[in-house]
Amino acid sequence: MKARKEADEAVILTDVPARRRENKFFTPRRRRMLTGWLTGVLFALPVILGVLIFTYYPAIQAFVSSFTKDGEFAGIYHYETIFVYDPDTWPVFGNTLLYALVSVPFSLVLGYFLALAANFKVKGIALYRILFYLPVVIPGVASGLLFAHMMASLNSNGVFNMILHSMGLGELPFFEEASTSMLSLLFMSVWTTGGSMIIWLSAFKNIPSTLYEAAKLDGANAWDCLVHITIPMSTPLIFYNLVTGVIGALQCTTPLVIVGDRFGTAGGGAGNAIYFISVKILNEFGYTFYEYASALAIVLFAVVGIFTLILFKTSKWVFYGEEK
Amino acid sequence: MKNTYLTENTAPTENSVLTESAAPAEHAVPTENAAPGGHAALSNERNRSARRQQLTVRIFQYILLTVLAVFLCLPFLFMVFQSVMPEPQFQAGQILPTSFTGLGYVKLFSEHNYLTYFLNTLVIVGFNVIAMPLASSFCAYSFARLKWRGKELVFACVLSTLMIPGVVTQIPLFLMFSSWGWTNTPWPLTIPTLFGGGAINIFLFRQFMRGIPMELEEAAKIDGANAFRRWFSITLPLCVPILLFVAVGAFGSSWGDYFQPMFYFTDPKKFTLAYTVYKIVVLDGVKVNSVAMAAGVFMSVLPALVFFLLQRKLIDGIMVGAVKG
C-alpha cells in the first residue's frame, strides 16, 4: 500500500494532467462497465469466433473463389457458364423449386390435420402421439434405404408394387421413371408430417381458450372458431415454419440417399428429374470443379435469400398479438 | 432435487401452457355433446343419446388414430420384419417373414467391420450431444443476460449465418480442414460444436432464458456471483427442458449425419455409421437385402430408444422451442 501511494504521489508532483486524465477514464463506474462489458464479450466469445472461423469466413472464401478460374481471376465466366452454357441449369433449379413450392406447404396443411387428430382428448393420446412421430426420428438414411426399398419394381420385390399388384391396380415405376420421381418423393414426405404436428400442437396449446370460450357465447361452430381464431393465432408459428421449411427444401438432398448412383448421376434419379442445387454443388465438387462448385453455391445462397425475403416482405398476415 | 422443484415452479411461467390444461383445439373438432336442462325425463333421455354419441364420437376418435399410427409406422415395421427374413422367402416376393433369421445382423457385423463404425459414431455423437447444449447455452447467457455495448449487433450476425446455406460454407471448410490435417479425424465433426453449438440452439436458450424470472439471478449476483456461477447454478438447472432438446437435437443430428463425413472420412477405419449405410448400401449396393434392412434398423434403434424414453419432456421441449421460435 505505502509503495503504491509513494507511486501515486511521485504521478502527482512529475505529471499531473496525465494521472487526471487516467483517472477520469477509470472511474470506478467506467470500470464496473467495463468488466461488465468484458464478461459479456467473454461468453460469446466462442460464437463470435466460431461463426468468423466457421460460417464468414468460409462463405467469403466460396464467393472470392466463384469468381476465380485455376486461382486466377476470371470475373463471372462461372456465372456465365451457369446461366449459359451448363445444361443441367434450368432443370436442376426448376426441380429445387417445385419441391420446395410443394413439400413445404404439402407438409405443413398434412401436419395440420395430424395434429387435428393428436389433439383428440382420449385415453392414451400420448402412446399416438409418439407413432406420429416416431418415423421423424429415424434418420434420414434408414428411411431413405427402406424408402427406396418398398417403392423398387414389382421384379425386385417392392412392397408398394406388390400390394397394388395383388389389389389389380398394375404397376407403379415410383422413381424408376422421370414422370412419377417427383410424387413419389412428395409421397415419402407424407411420412415425416409429424415434424410439422408439433408445431401445430404447441400453437393449439397457446392460444387463451378465453377466446373460443367468447366465440361459442357468440355462437361460432367449429368451422368458425378454426377460421377466425386458431388459424390466426397461429400464423407466427407457421411463418416460423414456412422460412425454415422453405430454407430446407431449398438444399434438399434425400435423393442421394433414395436414388443413389444408379441413374448415371450421383442423386439425380431418372431422367435428372429430382436433381437438386445441393446434389449437384456436391456433384461439382466431387469433380474437383471447386470454383464451379462455389458459384453454384452462391447462387443457391441467392435463392434462398430472395425467397426469405419474399416470405418477410409479405408477412403481413402474420399476426403477433396486440401487445407488439 | 431442489433443481427440479425449481424447474416445475419457476421455470418459465407463461409456458404452463404446455400442462396439458385447457386445450382450445378441441373446439376446432366438432363435439356437440351439449345437453342444456329441461324436463327431468327429456334431460334423462337426452343424457343417453348425449352420452351414445359421445360414444360413437370416441370410438370413431380411436379409430382414426389407430389407421394413422398404423400408416404412419408399418414402412418401420416392415423394415424390422424384412430384416429378419430369410433370403429365400425374400426372393419368393413374401412381404412378411414366416420364420426368422439374424443372419442379417450377423453378417452387418461379421463383413462390414460395424462395431468399429459404431464406436467411431458413439465418440462423436457423445462430444456433441454433451458440447453442444453447454456451448450454446453459455453464449445465449450472454445474450439473454448480460448488458455490454454492441450486444444487438452480435447476436444479429450470429442470426445472420442461419440464412447462409450448408453447402456454401461446405466446401471451403472441406478445404481449410484439410489444410489443418483433420481429415480421417473426427474433429471436423466436434470441434465446431464447441464454438457456439449452433445459431439456432443459441437463439432458442435465449429465448428460454429471458422467460426465467430475473429475481433469482439478482439475488446471487447480492451474493456475490460471477456471471460463470449464475449461468451454471442458477440458469444452467433451470433450462433442463430446452437443455434436454438441444441434446437429443445435437444427437439425432451427428447420429444421422452421412453428408459431412463424404467429406472428410477416406479411411474405412475412421467411417461412421450413418456415412456406412450410405456407402455399402446406397452407392455400392448390398445384394442381400436382409443385411440392408439390418443396417437400417441398426440405424434407427437408438434413435427411436431415446425417444421413446425421453418423449414426454421432449415434445414439451420442442414446444417450447417452437413456441418461442
Contents of the next structure:
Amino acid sequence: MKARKEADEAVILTDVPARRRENKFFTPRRRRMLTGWLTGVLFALPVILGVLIFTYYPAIQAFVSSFTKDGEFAGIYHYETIFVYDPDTWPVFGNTLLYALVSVPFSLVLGYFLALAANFKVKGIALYRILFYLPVVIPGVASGLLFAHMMASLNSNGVFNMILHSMGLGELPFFEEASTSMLSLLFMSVWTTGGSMIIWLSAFKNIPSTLYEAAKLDGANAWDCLVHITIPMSTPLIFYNLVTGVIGALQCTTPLVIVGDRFGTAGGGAGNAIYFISVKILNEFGYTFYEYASALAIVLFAVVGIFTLILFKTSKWVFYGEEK
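Alongside the form predicted together with the partner chain that was just displayed, please also present the structure of the form predicted on its own.
Excluded here are partners and other molecules; the one chain stands alone.
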C-alpha cells in the first residue's frame, strides 16, 4: 500500500506544471509586488544616495571631528572652548536668537495678511500674487548684493538714501552703523515674505465655504469669520511655517555674508551687530579650524533641535480636524 501511494503521488506531481512546483513563495502576485518595489527603489536611489553621501555622512563626520584636535581624541575640549573661552559665543548666539524671535513672528503675520489680501476675488488679483512672489525666486546672493547697494550711503549712491535725501528726510546709516544694522536686516527679511503667502493661500482654499455661509447666516461679520474660522482652520500651516521659519532664521547665512562683509569685518557687519552663529561657523572653516567649526555646528544643531522640540510640545493649539 505504501509503494502504491508513493507511485500515485509521483503521477500527480508529473501532471503539475514545473513552474508551479518550483517555489510556492514566488507567486505571480508576489513577483509583481517585488518588481514594483525594486522599480521604486531604483527611481529613488539617486536621492537616497545623495542624502546619505551629502547629508548623513558629513553630519556624522562633523560629530566625530568635534571631539578631536589635530586628528587625536580631545574629549569636550572644543565645547569647553565655545562656552568658556570664546568671547564671540554669547554675542553671536544673542544676535541669532534676537533675529529669530523678531523676524519669524513679523514675517508670519505679514505673510498671513498678504495672503488674505491675495485671496479676494477681484480683477487683477493674479498680477498681485505674481508681484509679491517674484522676489522669492531671486537667489539669495543677488538679493544680498541688491540690498547692499540700495542701503549704501548717499556718497555711494545708495538708492534708499537718495530717495530720503530728495524728500528732505536726511540720510540713514542702515548697515554702516551697529545701532541700525539689525533693523536693516529685519527689513531685508520682508523681501521674501511672498513665499509663505503661497502656503497661506493653499490653506485658505482648503477651508470649506459652507463654514463661512453658516457664520454669515448667524450674523457674523468679516472679523468674526477671520478670528473664529480662517485662523483656527489654518493653524496646521501656521505651525508648519512657524517651525520652518525658526529653523531658517537660526541658520540664516547668505544675506549676512553679503552685507556683513561689505559693511563690516568677517561677515559680522558694523560692530558685529549682525554676527550670527552660522557666519561664525563659516569663518572658522575659512580659518581652517575644521574641528572647532564642527563643534559649533553641532551646538547649532542642538539649539535648533531644542527650539523645534519646544514648538512641538506646545502645539496643542493646532487644529487638525474634528475630534472623533
